[in-house]
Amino acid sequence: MEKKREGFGSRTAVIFAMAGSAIGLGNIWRFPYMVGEHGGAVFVLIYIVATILFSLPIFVAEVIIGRRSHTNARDAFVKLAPGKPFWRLVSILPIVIPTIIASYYSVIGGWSLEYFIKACSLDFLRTAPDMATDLFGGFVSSTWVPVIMHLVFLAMSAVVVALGVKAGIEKFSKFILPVLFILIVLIALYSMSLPGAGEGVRYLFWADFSEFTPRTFAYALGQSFYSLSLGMGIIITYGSYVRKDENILASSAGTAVSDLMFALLAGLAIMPAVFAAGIEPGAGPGLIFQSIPYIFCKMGQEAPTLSTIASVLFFFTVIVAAMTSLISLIEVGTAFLVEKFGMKRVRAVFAMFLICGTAGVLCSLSFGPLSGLTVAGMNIFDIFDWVASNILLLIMAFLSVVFVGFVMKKEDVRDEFTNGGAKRRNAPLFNAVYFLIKWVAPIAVLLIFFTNFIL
């Protein structure tokens, strides 16, 4: 497929587009349960520090690769390092990782769809708050409904990719992102007003260092990469659309801060509800589907209309946030099949649907009939997430910074960072950011990677 090399119009457009990819299920669904599984505030603290110290420089590095090469993620490495077979080989990773993630991302999208339907059919008004957990348990361990919801969600997203309605969906996400922000703030406020909610806020921000294990680092960094869509070729691709006069550091920092804020807000919406409902914070991937409905069921007893409007809006926005992300995940593989094998776009999308659909069915069943199938305590779903987020993403992020630090010429990197010297205020920061990219980020990722295996 010929990629149009049109660019983003302004800094706000860049931040919106990048934040649109970054903000998704990773913030609303994954972040809270990762916090719950990995020690609460210690995880949050490491996540914040890691985002600023490691993820932001890696983000900058990926944007630089994109803008310098001015091409898609697969060709970027080949173009900037011609005749180096290793980098040609590496360029396959940004195709494989999003495809693995898309498979299980769509399962969670399916859960959101089911909960959206529940909200529309007033199920939360009929359910006692204490039964919210059972409602989820019954749904997720059943065989057919979650599988069908996953396939429907994947099909909906695949249709959009096949139609290529990019402009529509992008405009839509620009509108929906602020709505999502407002909703999450309102839900956080309500959640924090519930009896027993203070415990949840404490759990998020009061670090208990006895909870710390070296693995906390690995998971916090994995979450940070995941949330910022790093190590997947997405930011490289978006970087290629960034205008030459755009300030890379400012746009990257803007995106990272919005993403971080959204994750913390989602934590504030969900953790107090978790504690108020007496749910175990380490409950895993189902955490938001147990705690948020608890809020809506409870609200339903006092203000049914408000509860219905809020629940319908909430799950609708989750669906849209998930869909815009899933679309970009499927698009990567689709574009690859079209470019590499000359497939027709519709066929390529169908192939992606079959691949992600089948893998996703296995992930979905791993909460029900296939739950006995585990490796080191992880079911199929967990394994997909772990391999992609804690191994492949780290490898790809590592290679991206090594590429900028050791393969690209320092002067070229400086040229991108300062826009050929035009961004004077960036110039004094260059050496520090370059040092973070060249030495700190790769060494940290390596250490974390090995800690993951050894400890």
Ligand code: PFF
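The structure above corresponds to the form predicted together with this ligand; please provide the structure of the form predicted on its own.
The next block holds one chain only.
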């Protein structure tokens, strides 16, 4: 007799949990600096189109794998393709990938926790604007504080996962996601009110097609994958918790729309302020930890109370966004350990804490004592990010759509997509979505590979 598994209680719970995974650091940390580095509004336009045409079908495919298998991300492929050694071999990827990403995500989460503490302790009021960048450099290059913050942040997220799917992940997501949206809207409204912020809004939404390059297309498509947590095993895992009577297309579309909305709001929260302060939008991954504090330091000279409120709200928002991402990453490995080895959830979470915590310490120290340890000019943190984002994530996304399009029976895919025919409105859309999954999505992933490694 199959052991009863936990699952999400409603469509709202499904969307909130999946959107909580998608709406995280990929949007508030990665999206703004990617926009700044790759063409502004042109990047944004391609990102929106790519999410609808390419990423949403891949998202649907991963949910189908999860719900059809009704098991963890590793065993899903083994269960749906029994007796096929290749899929047994590659099935470890959706466990390895989120573990790698969680290791350095928790480091970034630790940075946001440290900056939240700085905001609460009025550090930005005591720092000259031109010294704001040095704050970050001095912090990340130190030994103990970044490591401690990384471990504390990882422990905070692990506690939520330890509580379970319904009591932990579902409740946390349903409570915190509305808070996250409210906070980012407030920050965006303030950012757009700054003198000179109009140029930042124009940069986001007024496309200059002379900025378009093949790399712009590839990076926008890659950001769409990254933002929706594709190829990470997360959506397969969460899909396994989706009830059999739930409308997969509606839940997936709701998640994608929520993710798009938050990404655009994150852009409006950061880019207008960046332009108002005269900061280079292509400042790179350190944008929110180097450029944004400059704004708070400068604001603190004229309006200290407003600066304190704005900085506290902003970095609290980053903390929440980082937690929603990290929780989903930890859950993938936790589900695997619980179901494959029969571990109690708390012990499985503790094992994930030890693995991610140890790897994360190395990532954190790569900016300080281990900064001299590099490969091709990349430190340990950069290697983790580059390998996960540019190689493993794309391989897994490609394998997921190939699996649904060529390994699973079309009748089984249709059965999941239409809930055995019960969702009649989905039936007319099936052939179009199946075509995107089987033919268009794999080509899109290969294009990203081609652009990343050849152009």
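By rigid core we mean the largest C-alpha set that fits within 1.5 Å across both forms. Numbering follows the first chain given and starts at 1. Note that this is a predicted model, so its numbers are computed, not measured.
Participant: Please check if residue 339 moves between these two forms, taking a CA shift of 2 Å or more relative to the superposed core as movement.
Facilitator: The answer is yes; the displacement is at least 2 Å.
Participant: Tell me, please, whether between these two forms the C-alpha of residue 300 is shifted by 2 Å or more, with the rigid core used for superposition.
Facilitator: The answer is yes, as the C-alpha of residue 300 shifts between these two forms by 2 Å or more after core alignment.
Participant: After superposition on the rigid core, does the Cα atom of residue 139 shift by at least 2 Å between these two forms?
Facilitator: Result for residue 139: yes, a 2 Å-plus shift.
Participant: Cα shift of residue 330 between these two forms after core superposition, in Å?
Facilitator: Residue 330 is displaced by 3.4 Å at its C-alpha.
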